[in-house]
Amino acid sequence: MARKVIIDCDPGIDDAVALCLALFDPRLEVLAVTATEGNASADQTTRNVQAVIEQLDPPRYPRLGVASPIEIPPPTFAWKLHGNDGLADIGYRVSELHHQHLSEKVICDVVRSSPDQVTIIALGPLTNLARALRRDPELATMIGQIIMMGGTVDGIGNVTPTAEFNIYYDPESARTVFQSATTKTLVPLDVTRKVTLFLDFVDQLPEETSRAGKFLRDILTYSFRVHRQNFGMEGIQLHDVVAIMLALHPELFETEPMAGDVETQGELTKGATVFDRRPRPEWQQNMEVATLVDVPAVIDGMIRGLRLAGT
């Protein structure tokens, strides 16, 4: 039976891969797509959500969640990864929908509708878990598993020195997750960094004359593209299909129970993620961490994955 799962995510270009991979294999039933603010302005993910989803045309239609903007946003650099509008400045155009709903609520319905069997895999900002967990307070109990993209275990971070942009970006409602009474499995970059792809991944994409296939193309040929002439980079890490890939296939990685918390006042470390790896920690453990991934073999299971989707 597919597991029932829910992506929340930031679109952002490897959030795009990410559904990509997801709303094609038939192991995952994805019950709803939510936006959440991050990669672009709230208004923009909504969009970018809704755009992804027309441009794929998958066999089966999720239900969609609006974000809605943090209260003071920190100043942050995705465009120079992502384009202004977050997919790589082509402009994709969308269809007007009504009733809409925010992304919180559609979390709450969701999980409520199928309790203890919906994974909710969080590829951005975890604004919307807080949100929903502060909404309905039993949700906590309700949920089967949170897979969340995001942190660091060794403390070197991809937006400041100490922080992920993921936690970064809303470091409040990371803490929320992180301390809620909740199943949660952590993918940092620890382990997203280790997988890097060069040129050669787009070759073997899906056709072109496939809607998956011309729109991966597009939108990965970009991202090489900048990562090249603003980091000087050959190759890209799309961190967030990483996790998509553990929740697909657990046996190609190696977790470890650990107790995480995150800085949320720190002049230098805000948004760093904190593990209490001591000899005798005395904090409880309250998440799985990925620690150790098969490279070739995520990577080789993103390429069939994606085949998926020109299928």
Contents of the next structure:
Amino acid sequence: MARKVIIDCDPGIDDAVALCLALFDPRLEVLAVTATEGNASADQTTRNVQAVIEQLDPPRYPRLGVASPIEIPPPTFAWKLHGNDGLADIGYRVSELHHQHLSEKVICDVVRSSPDQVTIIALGPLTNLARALRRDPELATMIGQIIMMGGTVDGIGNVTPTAEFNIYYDPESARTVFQSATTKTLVPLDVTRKVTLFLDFVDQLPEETSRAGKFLRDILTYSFRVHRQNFGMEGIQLHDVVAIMLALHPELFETEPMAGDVETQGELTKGATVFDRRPRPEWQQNMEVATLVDVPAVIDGMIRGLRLAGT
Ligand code: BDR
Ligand code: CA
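Output block for the form predicted in complex with ligand BDR, input the form predicted alone:
Starting with the chain above, the whole complex follows.
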């Protein structure tokens, strides 16, 4: 039976590729895709979720959730990686939708309609999840599992020297989720960074004549270009896609139970994830953390999975 999932995301180029992988894989039943602010404004990520789904036209359409802004967004430079509109500045148009609901409401409704069965895969800041847990305090015990891309164990960030983007953008919400009584697996930068893709990856995507092939080539060609121009890098990392791979193929990863928290204040460390890894830890373990990944097998799995979108 397919695993029921909600994908909470902030497209974002890697979010868009992650959606492509998830929406066409028969092992996942994507019940809802909920937008969250992050790589672009709340309005923009909401439009981007719709744009990705309309571009890909998957066999089953999920419910959609609307993002709403966080109170004080930090200054970030996600546009350098994802474009001003979060989706490679291609200017996708979307049809007008009626009866839209906030992401946190959609999360609550979908989890409540299948208690203990829904996995939430969080690919952006954890704002919606924290709001859902506040809105419905019983929800924590009804969520099957949360898989979240974010944080670092080795302490080497990407948006600041110590913080990873998704946690840094809304550290208070990340802390709420980390401390919640939910079953969680974190896929941190330490692991996602190991999966570097080069231009030959694009050649192995579905044919350009298919909807998915055209969409993926357009956004990924942009990604390779800005990585080279802005950072002098020949390879790219699609962090969020690695989190979907963990949901699809847990056997390709090793995880360790850890006790994790989030720094919400520090002048130099705001948004950093902190783990009690002392020889005699005093904090209680609250999540599994991916620590090792079979890189060639994950890349092979990504290619095979994305090809399903082109058939
Ligand atoms: C995360 O930051 C975002 O820019 C990506 O979409 C990914 O979710 C990686 O740090
Ligand atoms: Ca993301």
